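First, one chain by itself: the form predicted on its own, in structure tokens.
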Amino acid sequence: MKTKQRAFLKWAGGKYRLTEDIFQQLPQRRCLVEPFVGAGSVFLNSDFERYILADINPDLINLFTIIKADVERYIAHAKALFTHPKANTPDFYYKKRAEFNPSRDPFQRAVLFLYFNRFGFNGLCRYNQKHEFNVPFGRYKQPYFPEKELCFFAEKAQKATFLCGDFEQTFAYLQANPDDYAVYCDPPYAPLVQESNFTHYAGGGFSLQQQEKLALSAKALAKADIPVLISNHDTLFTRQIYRGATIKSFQVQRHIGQTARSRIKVNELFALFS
């Protein structure tokens, strides 16, 4: 049985425990395209000829990018962070968090956002309304340095082309690069209690309007022969917005809280347009 890869990044929502699932479901082509690409665990345990991953963050695809061009340079000076003597202390995190907000170096942006990664409380990425990374200290014993995960994400990365943008730019790209595609999509889910404001962001500044846009340009793709895979929580909402799509339900445990009270089930769908 072939050993499943980890993401060498912490992320809310990865789907590391769904990649045989996903790839059931998703048809084969050469080339997988990611339009929320995440931490990448579902491109880091897939094959196929080419890829395509895109988010919308710049800093996760320019961390991508640098691993990809020069991960033993990257490794060194990350490493360095990482074993510095004060690295695990709120006064070392905060300064450094204070270096990030203001730099337009790109390759120290790449090293301090693993950093703030691993060290950072329950590995989150935000940001506040000035566009500054404002995740406070995690306070673990010794955070783990993901050199093996870093090695095999760089190799895998050569096969990669990479995006900064929505899933609007990526689908546009798409269309004027034709080529033979697959498309998984894994948006921030619709909140899984409906809100009467159509408006209303749910997780990751992901309006419910959006959440029909991307239904809707999967439709138009699935018209062009480009299948087109959305992940979502189940709900009245989603069942609607995918009208047309072959559905599979599914229960995936939650962790909510620090207490096995805590740990709830809940509803969770594929929606294949094709």
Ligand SMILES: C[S@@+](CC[C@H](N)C(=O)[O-])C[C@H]1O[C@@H](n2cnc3c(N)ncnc32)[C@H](O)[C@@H]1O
Second form
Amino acid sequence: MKTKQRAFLKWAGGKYRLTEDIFQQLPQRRCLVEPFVGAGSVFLNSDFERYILADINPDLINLFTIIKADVERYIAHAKALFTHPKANTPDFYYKKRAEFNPSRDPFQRAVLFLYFNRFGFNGLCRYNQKHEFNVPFGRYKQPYFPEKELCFFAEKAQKATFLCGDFEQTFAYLQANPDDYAVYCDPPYAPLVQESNFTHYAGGGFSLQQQEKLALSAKALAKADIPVLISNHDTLFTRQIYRGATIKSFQVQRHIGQTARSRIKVNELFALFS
Ligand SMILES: C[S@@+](CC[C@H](N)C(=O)[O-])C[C@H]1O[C@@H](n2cnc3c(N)ncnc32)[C@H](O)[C@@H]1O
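Alongside the form predicted on its own that was just displayed, please also present the structure of the form predicted in complex with the ligand.
Complete assembly follows, chain above in first position.
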């Protein structure tokens, strides 16, 4: 069995454990498209000729683009930051956060983004209404520097085109640039009925209307012979918006927090529009 590749970022809703199930559902095509790429666990563990990887988060796509262009330079700068004698102190962290927010320098933002991901609270990525990154310091003993994960990502990224935008922009790009596509969508989860920190966090500003719009756009792409697989919570709402697709449901244990309390069991589903 192939060794699984870990993403170099911690990311809410990462699909590291589900990649085999995803590939079982996804039709074989030449180019994999991920309109909600996140940290890229699916991309990293797949074997397509080429990729289109998109996300609405500009810091994430900027980071991927910079790593693809010159990972050695990136590693040198990021490692220097991680090993700074003060790196793991709140003062240093908040100073760097204050430098990051007004910065328009793509390279500086990319280096700091990884530092926040490993030294910040729970690996969260959160912005306030002014688009300022506002995650507090994390208090970890010894944050890990993901050098080999960065190198693996950079090598594989040579086959990828990165796009920053809403999923509808990615879908429009596919229609304007025909190729042999299979699309895997991993949107922020639709809410569960019960309250939990996880669903509260993972609401991610993605409304029920957007969930519905995504399902409609997937149906339209499938009509144009582009298969689309979507994963989500298995709820009455998702069953309703994905009707007409082939549905597969299964139970997973996911966790986003650091404690056993933050671990919950939910049913997930795959909806394949083809
Ligand atoms: C559940 S995560 C994807 C996780 C990914 N599959 C992984 O394994 O790391 C969802 C992603 O969707 C992105 N996102 C949220 N709203 C979006 C939108 N309207 N269009 C495109 N991406 C969006 C978020 O920035 C986040 O990275």
